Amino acid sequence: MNNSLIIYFSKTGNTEKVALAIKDGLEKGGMDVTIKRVDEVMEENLFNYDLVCFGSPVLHSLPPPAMFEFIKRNEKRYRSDWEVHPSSPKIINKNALVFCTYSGPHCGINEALPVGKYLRQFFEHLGFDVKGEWYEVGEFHGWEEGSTKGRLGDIRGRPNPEDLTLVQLRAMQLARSL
């Protein structure tokens, strides 16, 4: 088991930084990695990969429209192809990781949790074994007060090199565990 796909949406660069750190970690862990923005993979067959990593920023406790579009389009397609089954039985060697970047100026991590859970459910309905929900703090671009006086304190520059090193390490450990 060694092929993986990272799908992400990033408007400000936060989620892209995390996606690239995951890519580096998975490769160091021995996996072959394909990385694409969500608008490049609307028709990608997720079942062609052993591990699918799916990353999104958080916008008012929701994923952005591009992520909703991907999920809705693929839910419909996989249902019509009879890939979704009652009780969502897990498929051997089909794994997923969901990751979210968030600023959480109002409620902290609680703003991100609904997005992670929503993304997770998409993969669980398909029968993928979701190996984790990763939540990474990201600077609130374009609103300094949101990055300095929010619930998380001063988050300017996040995800920073230390954050990304930890993401890379976790991804390497994930790759080696599969």
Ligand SMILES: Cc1cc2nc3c(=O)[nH]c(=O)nc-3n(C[C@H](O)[C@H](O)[C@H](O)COP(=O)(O)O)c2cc1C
The other form holds:
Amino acid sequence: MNNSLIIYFSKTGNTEKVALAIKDGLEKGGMDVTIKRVDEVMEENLFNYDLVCFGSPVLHSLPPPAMFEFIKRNEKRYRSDWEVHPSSPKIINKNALVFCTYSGPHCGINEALPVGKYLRQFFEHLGFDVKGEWYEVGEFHGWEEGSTKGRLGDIRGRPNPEDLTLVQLRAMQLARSL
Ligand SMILES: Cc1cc2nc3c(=O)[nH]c(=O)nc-3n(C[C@H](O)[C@H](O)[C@H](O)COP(=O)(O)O)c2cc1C
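Could you please show the structure of the form predicted in complex with this ligand, as a counterpart to the form predicted on its own just displayed?
What follows is the whole complex; the chain from before opens it.
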């Protein structure tokens, strides 16, 4: 199994850094990787890939409009193609990874969990086996207090090189496990 697609949205660059670290890790693990921003893949057939990675920041407690748009549009399309079935049985060799970056200034990871769960359930509807739900801390660019006095403390510079090395390692392990 070696064919993967990474789809992401990034407003201030954090999610893009994580997406690129995942790309490096998957490639080290032996996969072919295509990486695209969400607006470039509205019509892509997700079933053409063994692994789809899907990443989003948390903006005002929610996924950004482009991610909503992608999910709404594709849910509708796959429903009309009869790809969505009651109980969502898993399809062999269709895997997903969802990842989410957030700053958690007010209530920590609880600001990100609804976004991660929302991304996850989209793939579960399609019968993908969701292998992971990764939450990465990212600096709140443009709001200093949110990056220094929030629930997660001083998060300036995150995701930092150590965070990204770990992401890369986990992605490599994921690729090797498939
Ligand atoms: C306009 C805006 C709203 C945000 N709202 C939240 C939020 O509600 N909760 C949270 O945890 N982080 C919030 N953040 C922080 C981002 O989720 C975090 O910085 C994320 O890593 C940004 O990813 P990006 O650089 O890929 O856009 C917000 C950031 C911006 C710019």
